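Take a look at this single chain in structure tokens; it is the form predicted on its own.
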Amino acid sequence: MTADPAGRTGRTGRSGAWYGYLFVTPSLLGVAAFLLLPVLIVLGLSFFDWKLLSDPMFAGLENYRRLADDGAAWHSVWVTVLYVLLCVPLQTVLAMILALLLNQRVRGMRYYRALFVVPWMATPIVMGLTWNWIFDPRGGALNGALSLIGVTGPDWLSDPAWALPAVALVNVWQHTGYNMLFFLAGLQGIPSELHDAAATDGATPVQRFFRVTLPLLNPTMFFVTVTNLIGAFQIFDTIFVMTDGGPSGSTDVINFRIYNTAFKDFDFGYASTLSMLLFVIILVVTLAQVRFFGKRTTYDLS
């Protein structure tokens, strides 16, 4: 397009541009309100001294002191780390593997689609009072089914060596359906062009997945491991319901930590400063995975 010489076109580019912003505006506003704001009010308390009902006091950086010689709230960072790995590569083998499993033309596929995703529908305390029982260690369905087979099951939500992946179990019980979804959409999305032309080169089907089908649902996974990483981290539910921290703190995760600090021990200051710790360590992650995945991921097909 050739522009005006008075200038028209550019300024109608401008006036375009000025409509666009408008319309950004109402999320804009809510991404400031309901994100950005409350990370600043907890990055303020962290460097106060605030027990509830007492006026703050201005600590200084005595928060983040008490933070690096705290041997409880690093325990917690370890617990949540290893729970993030139990959990978020079962989750996404298995929601990939049904995604596949799904993705074909069988009758009756839509209902098989539909009853994965249930779990996830599921609230939480539901959830957990429900898996309480299947876990009970006398009467539950789980070990009443291994004791068919001559196996004693564990007192799995009593024992420190098992009540973390007990916990990881139910939340990938509840999330795999959901992640297969997207994992669904991105194969339905993968023209059939081209498996059908590595097909013809004579690639084998695991030929065909691993240099075909995994790398353009490169999309996908990101977004999948990015949610799950950041919706794990931040787990708290299950572990309320479930097991309450226990036993001998084996799943007292940071955002459980951070729950008693403020409404048990009514340590605002201190609960903000685990607050920020938990932030660091989600956007760490993030960033690295925007890294790693940046330069091998492929939007456009065409």
The other form holds:
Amino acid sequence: MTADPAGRTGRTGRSGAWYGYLFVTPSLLGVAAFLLLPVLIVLGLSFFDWKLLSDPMFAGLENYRRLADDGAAWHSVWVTVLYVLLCVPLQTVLAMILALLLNQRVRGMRYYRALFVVPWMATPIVMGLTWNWIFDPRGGALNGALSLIGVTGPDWLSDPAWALPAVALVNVWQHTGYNMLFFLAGLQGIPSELHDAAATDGATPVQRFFRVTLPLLNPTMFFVTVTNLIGAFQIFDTIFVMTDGGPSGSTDVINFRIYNTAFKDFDFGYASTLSMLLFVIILVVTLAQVRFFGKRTTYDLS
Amino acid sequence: MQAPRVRWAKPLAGVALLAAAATVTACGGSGSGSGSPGDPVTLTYRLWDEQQKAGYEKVMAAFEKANPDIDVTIEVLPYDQYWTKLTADAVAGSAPDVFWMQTSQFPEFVTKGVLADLTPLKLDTSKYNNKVVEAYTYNGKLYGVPKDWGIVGLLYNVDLFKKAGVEMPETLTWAPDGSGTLLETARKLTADEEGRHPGDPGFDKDKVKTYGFASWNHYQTQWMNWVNSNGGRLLDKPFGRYTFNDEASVQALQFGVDLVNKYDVSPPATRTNPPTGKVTDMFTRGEVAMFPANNALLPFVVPEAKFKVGVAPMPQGPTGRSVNINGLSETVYAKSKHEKEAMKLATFLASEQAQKVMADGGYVFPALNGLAQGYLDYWQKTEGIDVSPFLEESKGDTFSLPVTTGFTGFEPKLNQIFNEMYLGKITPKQAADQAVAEGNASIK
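Now show the form predicted together with its partner chain, given that the preceding structure was the form predicted on its own.
Then the entire complex follows, led off by the chain already shown.
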């Protein structure tokens, strides 16, 4: 809101603001009750020793001290970071390439676009179960296909080297189409005059992509990478259905550890501490992204 | 300016009214417990088995008929959510009045004071399966109505036996050195695509068409049975410490692993390890001839199988046969608002009238002795399957799952460690040492 130059900041201005708050109240209440409050509660719980069915006891920084020495928890952080690195870049690049392909004016393109979004609509649990069959080392479709070209496929989900990539592959498969939609929308928002002008000046298609398209896609890129990173850091359901954190802890991501600590060990205090760790990691990564894109993004294409 | 307020006021008033109504009904509900005659009391009965729900609807109808002032609501929760929800409800003080209990979860709940002492029911415990009674006794007091028992037996594919021209031996036997009729029979039933058996020249273990036996990482139906029939011990005493890294136990574990990796009569662990293991599917598709399973699995396996399913007793080990028996019970919430009525229901659930319904419907072997024939008759008449070996086994040596605290937390770790063992990445000795250490650390 800009300041009123004539100094008429009386009624209209203030009552307008009042109404503004009124209109956002429902969603603000939602955010407060279902987002801010739980975060605060979890923060509070992280200072307690609370095994379910016993009474919570204040423990100060005990849980954080335990976390500092908990090699398994830091292993989980490492696995999660690996997972994010496997997932997000691949998913983003693939989605971008798909969007460029599907941005052509070809007959029936609408159907292709819809087709690529279908995986995103599947329930992760059902999808995980289906992929379990595909990954079966002996009768599975994937190794069956590999054997046709003379390759003996690995024991996907029981080999510590392959389990995490396998789970990442499923998530890439599921989310690429959905991300493609955003890039497609972003591409269509770029005025064609800019491309025409660049072409007239002698820019090659590759140059036009890197100098014109990509910079102007920054708002989309910002949104897609932020949501993907957060989503990847929070990965849980596919792991739950496909590997249970195994083999040898190779897919023991932090969210899965939080789940086991809370609902298997019933140790809510320490689970809250682990949740705070994940919260801080996501916060730092997201803030870094905001800074990175903040300097490089223009929202005005006219 | 007024309009929005009016429009907001209405739903608000509506919400307030609803809340008030809810309070009134809630008061009515809890008030009636303390006396006013005409109003019926509503009890909640929670279970996790969709199939058994149908049986319990009949049981509850009979109970309500005998007790017109009590209504029972049956609540079904899927097993995966059951314990999480029950724990949360117990924390909030709002657990159901009567609910199902499982041996491995019992220690957690009884030690935290969630369960009511059932001594006032004055049940004659000698009339019930003693393993079930034992599993729900804590400090000499009974905390669960003995409900039913399930036992591990050997399901087998009768068609595969016929095709291979193999007779199921009178008794299957095993020993750590690989002698005995189990391995011999399993070898004959294992065949690669060319029809060669393990040990034949040219046998290709990567192209096996049918496996003779299913040995895999499943504690209840697999390795715990090997351990107990080799003289190994899972736990030093109820509520004690894990001990299955002794020599006899490790030998038994080795045998389970050898069936897979040395003798090649079982599918590789890459296809059977939890959580993605598909052993049940492999059996119902006719790829596995012998499959140890709890009798509770029958309703899930028999309709799927396109062959005749047979039932045999589990193999005998060096110290005889010892199979897992798993008893369920019904427990009463210690803080139930209707304790008197809940106890009444518990008494009824322990009665012959209630337990006979569940037996004759083919749902379970009831914990009350003398009713098992109804269960046998059901399976004989509807599916033509003789399930009496399950009953025979129960008369011999049986063992319960380890009864101690912290099992929910230990279970995922145990499964991961033993996955490695079945894959052959660590030895049974290493696996048992690791698992025992983790298990004893999880005891509270």
